[in-house]
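What follows is one chain in structure tokens, specifically the form predicted on its own.
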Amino acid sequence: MTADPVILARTQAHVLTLTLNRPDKLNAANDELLLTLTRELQAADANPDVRVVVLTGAGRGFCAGQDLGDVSGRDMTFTEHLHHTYNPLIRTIRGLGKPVISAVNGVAAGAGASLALAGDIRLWAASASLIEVFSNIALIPDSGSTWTLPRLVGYHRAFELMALAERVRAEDALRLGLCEHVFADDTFAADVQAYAERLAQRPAHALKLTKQALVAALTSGLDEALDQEAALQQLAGDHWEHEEGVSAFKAKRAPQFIREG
């Protein structure tokens, strides 16, 4: 018998979904499952068919973490099992030219956590939950939350959710910035899907660019964001989504970002 694939992956109205799909332990990861959806992710980059993709998990959990049996006994150290798995991942996600939505449609625990904080935008179920549970077991968050949490809840939030593993549930997720939206669990597949489609039909050259000047702006100083800017500007009023911004705008007209074939 062929074993279940890690990663299921569809496409639909150039929308890639990559589910994580090791339902029985609620998508905790193994090697195999991040090394395949690092190469996937690096393949949607690459594919013009792909506007948009999103990351969500089987069954009733988002990412449980590490799967700790997988690691268990093995002669790797924490550092180079991190440069080997999670971090090319982390920064495979963080330097995709498209958008990537974070699907939470359960627990998202661990390096689950870091997962799910690192997508462009995040959407969630109403019974999804995150959870930095590192200091459970004396480790500290990684997979990027450090660089990500305190950006988005501050440093003194952060070091708290960190230090006392509190879950976060979703209605106080919106309310910390943690996601940008919460769906009811029984339409949340389809509520996903229509925003991701709406989110492709914008012009993917441009959000490109926009992902690139704002990931490039949370380690810079304001001259240098400013001169990025205007670096990234001229490459988006060269492209000729911004003729076809321009053009619909003058005949009051819904501009078409995709071009077919």
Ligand code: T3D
Contents of the next structure:
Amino acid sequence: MTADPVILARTQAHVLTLTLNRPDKLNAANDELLLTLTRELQAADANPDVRVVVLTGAGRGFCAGQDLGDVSGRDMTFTEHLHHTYNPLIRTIRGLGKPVISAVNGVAAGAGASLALAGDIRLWAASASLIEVFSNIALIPDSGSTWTLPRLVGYHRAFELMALAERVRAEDALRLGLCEHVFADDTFAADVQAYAERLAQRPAHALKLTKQALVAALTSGLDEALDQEAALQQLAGDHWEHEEGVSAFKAKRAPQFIREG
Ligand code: T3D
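Could you please show the structure of the form predicted together with the ligand, as a counterpart to the form predicted on its own just displayed?
Zooming out: every chain and molecule, the one shown earlier first.
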């Protein structure tokens, strides 16, 4: 008997959905899951049929972070392990030339919380929650949480969430800017797919450059951002998508940014 795949992949209408599939453990991450997910994302970047990637979890959890059953007896230090697994995953998401949606269907804890925050768009189910749970086991937040969370909620709120490991529920997540939208539990998967398909209709090349510019601007000054915009705008302006957008505007019709085949 073969084991269930730790990542399920399905493409529909140019939307690739990658589902973390260890539901009995709330999709806690082992190395196989982390390395497979990173490989799937890299393959998606190279696949022109994929225009949007959705990350979600099977069952009632999104991701409970590191599988704590997998840590003892490991032949890597924590530092080596992070460099081998979580760091490449987070870098791949940030560097991916396509929008990544974190579709947080349930609890996101530890590195799972980092993954929930790492998407370009964060959509939550009403019953989802996030816990910076690391301090419960006397670790520090990793997988990008120390970088992402204070940028979203400020240093002090981030520190409190990390120090007390309190659960943030969907209503508060929306208020704090940890997610863009909250959808009802029973229609969550369909609502995420509809949202992702809407995003997939947008100009893929322009969105790739937009992501590139935004990610760079997060760590640059205004002068560098202005120069970066000027350089990337040339690439956007030279692309057929721009011509199509302008033609559609003049003809008073909807632009068609997907060229099949
Ligand atoms: O290693 C390195 O390189 C460092 C990297 C670290 C990254 C990290 O993510 S560290 C943080 C690791 N994660 C945790 O500490 C979270 C542990 N889990 C929890 O605190 C709770 O499970 C939750 C708050 C997430 C959810 O609570 P609840 O009550 O809804 O569910 P539960 O009953 O605790 O869990 C359901 C099952 O999932 C349960 O199994 P069982 O008893 O039904 O057989 C539980 O043991 C299992 N599970 C949940 N989280 C993990 C897990 N199994 C292994 N590892 C987990 N992280």
